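Quick heads-up: it's one chain on its own, the form predicted alone, in structure tokens.
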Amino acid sequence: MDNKEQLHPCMIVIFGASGDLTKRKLIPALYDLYTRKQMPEHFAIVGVSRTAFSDDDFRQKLFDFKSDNYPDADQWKAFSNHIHYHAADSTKLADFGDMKARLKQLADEHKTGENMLFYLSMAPQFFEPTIQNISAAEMVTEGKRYCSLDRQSKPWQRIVVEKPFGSDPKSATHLNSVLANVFEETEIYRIDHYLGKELVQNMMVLRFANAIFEPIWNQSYIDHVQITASETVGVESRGAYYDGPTGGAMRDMIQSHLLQVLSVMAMEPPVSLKAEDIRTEKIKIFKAMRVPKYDDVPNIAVRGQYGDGQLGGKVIKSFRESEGVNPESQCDTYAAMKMYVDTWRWGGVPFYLRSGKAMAKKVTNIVLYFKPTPHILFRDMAKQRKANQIVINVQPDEGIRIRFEGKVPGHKLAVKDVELDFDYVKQWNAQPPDGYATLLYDVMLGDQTLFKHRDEIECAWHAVQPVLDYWQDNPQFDLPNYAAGTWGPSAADILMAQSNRYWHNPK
């Protein structure tokens, strides 16, 4: 559906614009929207950072990073005319005077009006002072929505906050309070690029538009669920960050991305497709997540750290040899966790979440394992039979695969697993749009469906904090405990084997 007519003129202000995210993700995503004619007619993009650049220097820096992102020279030129740069330190209120004057001048030049989208693309320690300075500089007009004299035509100011959103429940709650002092909840967009991925959104269609799936999407039929996000690369140049207080697979991936995927996969049907109705159902799932007890952590969670290894002929050095990493680091580059969602639908069904770096294959998927059939017609073949599965590939090879049993042709009764495969690219002859493009478009529309509510953030932290506390208090002396290029530590396989289950490791 083309909602371009609902896009209001706006200015996009990216704080921390000299960083990697802007050139790697944000500008390419906005360019993609521009070429698809999904940007407002009147818009401007202003990068703000301490490094001094002219507008032309900044544009060239963005283009040179990866010119393949911008294959059409004329379109890039037209698009880049909307890009500007202003050197300022957003943590210093004194710098906001000149910044406001520049933004006013550019707003007049590009006819963007007072609508403004603030994007915090910076280290998390700069979030709070930047938010407070936006408020102190009176860049949020009319204050609270309910005080507005004209709610229909009220200019809007929205803010997008990147992860990490806090490092524990206390810091996340504090950041939510800081945001709430300046912005209404309806104007706060806590971004998670996983929710912008096409196949995550497609889960709602799979479940709620198909009568063959929804009746069996519950504890009566499903044995367990696995959610995996694995990467083949190590930490590369991000070793110091990853070994810091907001790094590690549990904080970086499971607490943020994978619990969000779980909430969409497990939610009840919303009463409508409006953002508030979808978020209401997601919040119910987050509130139903069973918070593990401290003493139970060894039985429900596994951490790992990669050592030396090879993948595709490439040698990968151990995490502890990465620049900026403590040679005795306890950081988890791999984490797996068994969770329960205590609702009527999911009571007793374990959810296994895992994420790791330097693993055997790059994949993000959700796998539903179904319970065995109750009859014993094929008991002689029981050892060869596999569980029925629905595999939702989020990335790469986007699609949905259903594994079930079929008869092998011939006179002899032989059963073998077969697959029905829906390949997203082949079926629609189109590549899924980048997650950031989808999410930025939604921010400009004012659609919060794919963004986190404050309750989701805080519940997610509470769900993993006992694990983090236990790991902090109990150093693990066998690290590193898995070779780069493998599927993680053996303890993760033991975690599954304890209940006669196994990980779905795609070849």
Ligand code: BG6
Second form
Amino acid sequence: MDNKEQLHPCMIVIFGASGDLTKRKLIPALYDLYTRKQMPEHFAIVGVSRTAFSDDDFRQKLFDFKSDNYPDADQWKAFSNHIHYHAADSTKLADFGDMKARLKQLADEHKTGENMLFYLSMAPQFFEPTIQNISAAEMVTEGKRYCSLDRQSKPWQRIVVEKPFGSDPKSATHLNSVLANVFEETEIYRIDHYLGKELVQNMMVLRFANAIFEPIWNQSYIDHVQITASETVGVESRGAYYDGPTGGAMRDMIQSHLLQVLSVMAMEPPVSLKAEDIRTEKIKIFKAMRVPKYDDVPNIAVRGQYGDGQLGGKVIKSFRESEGVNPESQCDTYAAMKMYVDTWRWGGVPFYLRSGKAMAKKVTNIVLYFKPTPHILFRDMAKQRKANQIVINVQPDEGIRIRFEGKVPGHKLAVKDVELDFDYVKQWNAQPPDGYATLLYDVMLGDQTLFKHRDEIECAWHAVQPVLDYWQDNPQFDLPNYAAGTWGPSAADILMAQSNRYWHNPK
Ligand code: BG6
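Having displayed the form predicted alone, please output the structure of the form predicted in complex with the named molecule.
Below, the chain from earlier opens the complete complex, with every other chain and molecule after it.
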């Protein structure tokens, strides 16, 4: 597909460019778009960080980190000619004079005009001063476009903000206000890479392009929903960050990614596919998330932390032994939570969310468990009666599986569960694209569908804050409480068993 006509020329300015995200995700994603001919004809990428690098050193550093990703030397050369580097401290307004001059010179060189995409890829404490300096340096003219006689030709400035977006409701609201002082809401792109994942987007197609799923997608038929994001890796080199105020599985994964996935799974059909219509429906779900009561937290949430363990023959050391981690850390490397969405469609249906590091398997999925048939005719014929399930595998093994009961071949009437399997890779003969490429492309197009609105973020914080407060006030003395390489603490199984339910743990 060649979308160059829809894409305006632009300059991408990455603040915090010497960090991990740039080399691990952003540059590979932009390269992917470039090789698919989905970058504008005129573009430049400018990395900004304090460390000094020449353009060539910076390009080399990006290449060396993931050289397998850039097998075609000519393509890489052509692409990397668009990459530049400018050393500056974005928290110091004094550094913006030179930066602006350099950006102007590069804009002329690459014919990018004045369209600017600012990407905040730095530690969260630098977000606010950087946004304020962008404003003080008069790099945003977007707010004035409504006075323009020729709106089409007015340049745009957009900002992409990485997570963590605040660490509680107050800090998130504050950051939203800081952004709103400088940028229009329509130009703010709060990124969540889970929304860029193919199977999350596919969920909307599954639900709203088919007639067979929506009629049963509600409390009349669904017993409960499980959303899991388990990882086999521990915290590795991110111990200090993870053990800090914005780390822990509840903040790092559940508040952000899993609640977003939930909102797409649970939203009402939008009136159109326009970003604002889709976001309107998602916001309603966020507003309907029941805020748990503080005293109820022990009954609805479980925290865990991994100790020593093994996975695939590899020894994993406990979280507390990781570099930068307090040896008595209370940090949750695992969190599970039962929650409700108080709407007509979902009244009484529990949503169980869980996420953990150093677990038995890397998997992100959504499992809908259906209620039993009203009259259980085949009670005596099934060894074990299993609920019907729709399993949406977000990653890996992307696909959708439906589990139902079938007759075992033979004269005798016996019943056993069988699966209908839509395997993404086999079906399309293609690997799903990386979420970052999809999202960066959308920012350049000006499509906010897959980005979070300020209300979503603030409601998501409210939905988890009582749990975080309770955990903060009540240290847990049995940590670590699960061995690395397992499915998490036994308390999480008990949470399910209390309602005669069990976690869907894929083999
Ligand atoms: C990030 C979290 O947002 O998502 C990490 O900060 C986590 O802790 C990562 O490892 C997981 O992303 P993915 O795409 O590998 O599931």
